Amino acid sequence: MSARTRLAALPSAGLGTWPTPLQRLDRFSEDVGAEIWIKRDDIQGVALAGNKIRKFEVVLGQAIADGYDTLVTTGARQSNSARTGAAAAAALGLDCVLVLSGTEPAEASANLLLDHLLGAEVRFAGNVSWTELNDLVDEVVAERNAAGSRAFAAPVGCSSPLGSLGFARAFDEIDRQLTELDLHAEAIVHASTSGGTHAGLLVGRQVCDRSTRLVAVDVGRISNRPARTLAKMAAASAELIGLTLDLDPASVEVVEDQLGPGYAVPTEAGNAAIRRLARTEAILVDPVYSAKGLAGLIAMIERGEVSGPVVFWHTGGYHALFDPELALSSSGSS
């Protein structure tokens, strides 16, 4: 059996809209000075959950296979992809809790607030570590277990080898939609922190037998080596499918000049690029995760280091525009 054909037979939950459009930017490309599509992952039907989705969509098939009845899963306080875990649990009829960073505002917004309205239990566990959240998430996995459920853990960004694997079949949907376009796409950039994504497509080129160039832009550095972190990732998710995947970290493109003062603290750039975009082409993205992302790519065309065609991955996100504390302002140049 071919890596092709184990890749399309794994557990799937039944959650996502498959596949996402892939459209051209006209407006924005003409403002950028580089032709830019894109690739809507931030439309879905579950919740409006976004590319992590993708990721659920496998690891909930399998956890259902397994028998398991309850989602632990954990993030920042706005986290795109722990409110994807609580909606896709809701969808299934699975219980959820979630463990998030930082502490409890007075007033739940933006993905926040669809935590509490898809059902999940919240937890805050203060300012810790991604070790000490992941940590707290396989306690609270062993508290509900002592309880009697059949609960399991999702780790930060559900980027798990099994996980990843759900972006390896991201990269055969893209590809066949850009051979239906007969469009070679110079590169594929998109945001990452937990580094599921660009595992998956680092899998899914291999799978495909591709050459694309594939560039993370780091929002939130996890890992003090995420070129390696990935490679590592990538090479674990290829042997669930019997693929031998021996990537150099350095070939593993990652981008980091976005940063900023850390995850979840919107950036001038960022700013920017939201501004951008929703005026040329009514597409929203958020401060915390895909503005950064988006940011990156834009710093790139000014560089000269990307002329197109380039795909962009909207990984979804545009909640955490309403909370508060990260909104911008209605003024601002773009």
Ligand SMILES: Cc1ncc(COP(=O)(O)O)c(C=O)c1O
Second form
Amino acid sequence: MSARTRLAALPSAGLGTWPTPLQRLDRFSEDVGAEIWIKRDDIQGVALAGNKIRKFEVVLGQAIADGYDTLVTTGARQSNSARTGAAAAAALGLDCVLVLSGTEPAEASANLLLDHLLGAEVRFAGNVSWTELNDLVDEVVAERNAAGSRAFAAPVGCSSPLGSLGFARAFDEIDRQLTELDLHAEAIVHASTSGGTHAGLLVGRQVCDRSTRLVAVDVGRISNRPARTLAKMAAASAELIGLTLDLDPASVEVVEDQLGPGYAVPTEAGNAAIRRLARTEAILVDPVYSAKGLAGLIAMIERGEVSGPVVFWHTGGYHALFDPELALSSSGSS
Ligand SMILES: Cc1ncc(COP(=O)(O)O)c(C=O)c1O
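What would the structure be for the form predicted in complex with this ligand, given that what you showed me was the form predicted alone?
Now the full complex is given, and it begins with the chain already shown.
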């Protein structure tokens, strides 16, 4: 069986509407001076899920086949991934426990508000590291299982080797769209943190035998050596579909200058990108992820590092626009 057939045969919980649109951005392209296309993962799946639904679709498809009834997952207080897990669990009739870093705010807003609306049990872990969060998830799984549930864990960003394969399947999806449009995309650019999105795209590119550049704009600095981490993650995912993928980390393209002061801290370039896309195309990106990803693409165009056509993979996340702590001023002019 070929790797492509194995990819197609992966389990699926049926949570998304595929393919997501691939659209040419006429007015934005004119504004930035390069031909830009957008892959609209922001407008599909349960509760406008964004990129994480591709991972949960595979992971929950497998979990249901294996007889699990409770999802335990994790992230930051305003995690898109955790909110997507809560939405996916609600749609599939699973119980969901979210272990979130930070402390409980007086009032829940944005993603946290949605976590509650979607019926998840939310537990706050205080100010702990990503590793400690994953350990706490394992503790909750053990606790739930001791109480008679069949619980399983999905890590930060749902970026397990299996979860990342959701994005290998996504590359297969865009490969077909590019062929149909006869579009030769020079690069695909997207926001990256836990790495599953990029690792999966790297696997998918190999499966589809394309040479399109893949550019991860690091907006979380989860790893000190992101290119090496991404190459390793891609190898682990590829193995699951019988593929050997031994990438030289030097060939993995990571943009590291868009993080700004830190994860979830808005930047001027990111906020400018939000306004630029909103005012030319009425498409929304969020200050934590997709805006910084888009700012990375704009900077690459300005530095002459890409000329186009380029695909900006909109990974979603605009629920964070409604978090008062991240609020943009409505009067901003750039
Ligand atoms: C909107 C959005 N974009 C991009 C990412 C990064 O994806 P990954 O964690 O697979 O690197 C995330 C992760 O939470 C996200 O929520």
